[in-house]
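In structure tokens, one chain follows: the form predicted alone.
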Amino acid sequence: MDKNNQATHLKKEILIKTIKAFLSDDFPENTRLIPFDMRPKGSEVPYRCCIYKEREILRNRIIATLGFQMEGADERTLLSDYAKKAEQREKPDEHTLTVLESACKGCVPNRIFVTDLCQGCVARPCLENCKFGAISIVNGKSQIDSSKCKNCTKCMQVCPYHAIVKIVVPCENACPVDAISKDEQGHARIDFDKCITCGKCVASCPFGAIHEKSQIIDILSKIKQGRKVVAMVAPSVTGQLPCNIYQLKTGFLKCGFYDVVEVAEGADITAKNEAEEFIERMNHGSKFMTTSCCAGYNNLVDKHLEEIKPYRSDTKTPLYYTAEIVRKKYPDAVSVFVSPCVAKKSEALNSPDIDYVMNFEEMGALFVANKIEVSELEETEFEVEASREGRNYGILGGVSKSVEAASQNKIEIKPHIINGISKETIKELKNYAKKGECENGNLIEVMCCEGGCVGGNDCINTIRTATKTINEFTKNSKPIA
């Protein structure tokens, strides 16, 4: 879904609010206020039946931003409780996700639905193409057997008068693995067994019922007890905001963080090492390697890829060996990943390195809240300087140009790219690991979103705008060493 949306801009201005009243006097009481300034008295009510429903949603939007799961809640808890709460809590909780029933729609199930611009026409193709017996007749006009159904669209696609539809349920309709189904009151439901933390029914709900549990008061909290803080910046921060990265520097440094650095320092080390590994893979009869940098497409072999994970780079993520690199120089510090999505967050909790993730739509709430303007300050050098492949790592077919370029032309790397995860390219990538080899490359690049981390479901800018940005930057960057 588009990110220019009224869910997307109400999730900023929460954000906001929220920061804002962490750097106030009184955060409990201006928290617990949050939904009242919002929905005055007597305001336009925008989205829901009455003023009350909208402060309630509202007010549930705001415990997971504080970093709360909502099932279960108790909602005679007060706001300025949960609030309290956030400012002590000493590790982030388990699950990353969260569903807001009072925001949930209960939309019907996914299926296949016979509208009533059915003619009931003679030749009925709908009914001759239905290999599993879902259709009949009633009173002249076909009509659907959901559990005979198996959703092929095949009588979609044979009626002359486009008069069967699909009704979609935007958050399980973008799951890959199934990971969402409706409870008995048909609000939405994660099996985080299933979970790959994708991102992509958050990405995807027009309600915002489906929310990341922020951990943007934890972060901050450490920073109020005068801990060093360091941001470790993703590659595919450049282009998210109208500022190049040593001004991004400067800002975090000026919102409290004591220092910060490049992932892509750490990207240079995973296209290296997996360029050492992929050549010896290649040496000893292998057919092809996939990429293990991306945190969704590790938890959907971990979890559902069984048979890929033979093929799958033993190389560890530029996040990784970043945080390696931060906790010996600052072996006291509080590492932080700015990150463009929501699946860093199960890799950060799963590393003794990585203690906190914000993403970027907390970083540009973050410096609205703090009244910086990033465009108009200085710039601030980085210790180390990333290469050229290391920057590009967060657009489409970087990965696989940095391990070709790591690997100096020792063996020929022919890269594949597989441009998003989904129903279709988890076939593609099972029958690669079922023929154990790719036709189409012996690289494989698997980037969890459409476009690479640029298209990441916390991005704040478009794909097309950051790859551009991203590629003019790297530009005058040395190449890797």
The other form holds:
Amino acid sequence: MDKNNQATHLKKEILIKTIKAFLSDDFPENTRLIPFDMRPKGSEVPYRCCIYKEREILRNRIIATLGFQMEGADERTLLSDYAKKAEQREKPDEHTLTVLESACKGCVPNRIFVTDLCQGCVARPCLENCKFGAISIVNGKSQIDSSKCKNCTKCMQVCPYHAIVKIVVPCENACPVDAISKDEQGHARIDFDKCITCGKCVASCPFGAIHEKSQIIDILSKIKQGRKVVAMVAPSVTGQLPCNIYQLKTGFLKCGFYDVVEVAEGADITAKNEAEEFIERMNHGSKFMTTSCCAGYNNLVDKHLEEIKPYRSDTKTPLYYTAEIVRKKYPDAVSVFVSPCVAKKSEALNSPDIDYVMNFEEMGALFVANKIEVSELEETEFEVEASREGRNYGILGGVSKSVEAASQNKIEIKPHIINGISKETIKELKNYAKKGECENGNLIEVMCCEGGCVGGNDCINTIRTATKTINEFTKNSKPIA
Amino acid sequence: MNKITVKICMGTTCFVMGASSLQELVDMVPSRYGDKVEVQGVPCLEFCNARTEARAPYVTVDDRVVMNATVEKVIEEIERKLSNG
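Condition change, the form predicted alone to the form predicted in complex with its partner chain:
In what comes next, the whole complex appears, and the chain from above leads the way.
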């Protein structure tokens, strides 16, 4: 589903209002009032059956925004109490995603369906071509017996009237690893043992029923407590707001952050290490290597693609190296990764050096709530300037290009890009692992999101404009070597 | 006929709430309407303060304010202006 939609808009509006409540003089009470402010008495009811359901779903969305799991939540708990608990929480919850049962429509199961457009024709190609005997004629029109249908779609293809359609459950359809399915009541449930935290279900649900649990209140609480909070901004942050990264740094400092560093700095280390590793692997007879910087891909390999593990680079992610630098420089600081996607939240949960993750939407909401016009800010320099290649890490092909540049022509690199993890590209990767080679290249750059990190599920800007902005910015950055 | 001026608010609020994707208009409108319509990204128009972020992004087409602006809504407003002269 296109990111430009009302469910995304609504989620961002809630983020802004929750942060505003936090910044106000009475966080719990002002949080409790958000559903009433958004749907005051007598206001129109844009989406649901009545104003009460609208408010209840908004309340649920706020609970997720406060960082709580909705599965098994006690509905009697007041929103104001949730706000108090969020403020006092010491560690973020284990899982990063949650399904709002109240918002989930309980879509009809995936199936092939004959619509009213069926003309009851004489040829009946659907009936003739069904190998499973699932089609019969009832009252002169075709009907599918779902117990016999194997979803082969043959009948759809042969119908001259395009009268047969495939009904999909968007979240199930978007999940590349079958980690989301319906429970007995027909509501979506995530199997966290299988989930790779790619966020594709979040982006695909037309009812906005799947939420990322935000850590924004945890982060703001740390700032309020007077802790040194350091933001580590992903390379893909360039172009996500109408300003450059130097103005962005000023913005973060204005919000109370102690320092801001570029993760592109860590990307430079990743590129150099990965180039060395690549040369060594190829010299030892390996036919290909995959990159290892994408958290969604790493989750996929760890949970579902054991066979490709030997081919995945052992080099750490740019975030890993950056967090290490920050920890060394500020041992007592709270580190926050500013991220294009939800997958990085799972990486942070497993890393002792990364305390929290704030996604780009949350970053945007933070500036809006603080009334900061980013385009009017002064610029603040970074202590270490990252390279052009490091800063290009977030665009498609950027990672392989930086490894190429870091290898300094010591070996021939032929990149092949996996542009988005899907059932098809998982098959493709499995195939390379099985054969022990990849006919399309020797360095496989794997990006969980289409378009690279700028296509991350939490990005504000479009892939095209963000990529263009990054290219314009990095033109003048220093080369890596 | 006077030139139509389209202003896309590029303030933080509007950008976050969806003006980022309205940047397409900057390329699209001149190729479609030539000299008749001018599009510019402008600093905050202050609608978010006067009204609410819920109706952002805001775009103005001459004196008309388009709320919850999308590429389609802005094009529709331009078409209306053009046909009314």
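Positions refer to the first chain, counted from 1. Note that this is a predicted model, so its numbers are computed, not measured.
Colleague: With respect to the change between these two forms, which of V169, C152, F382, N419 is the hinge point between rigid parts?
Modeller: Answer to the hinge question: V169.
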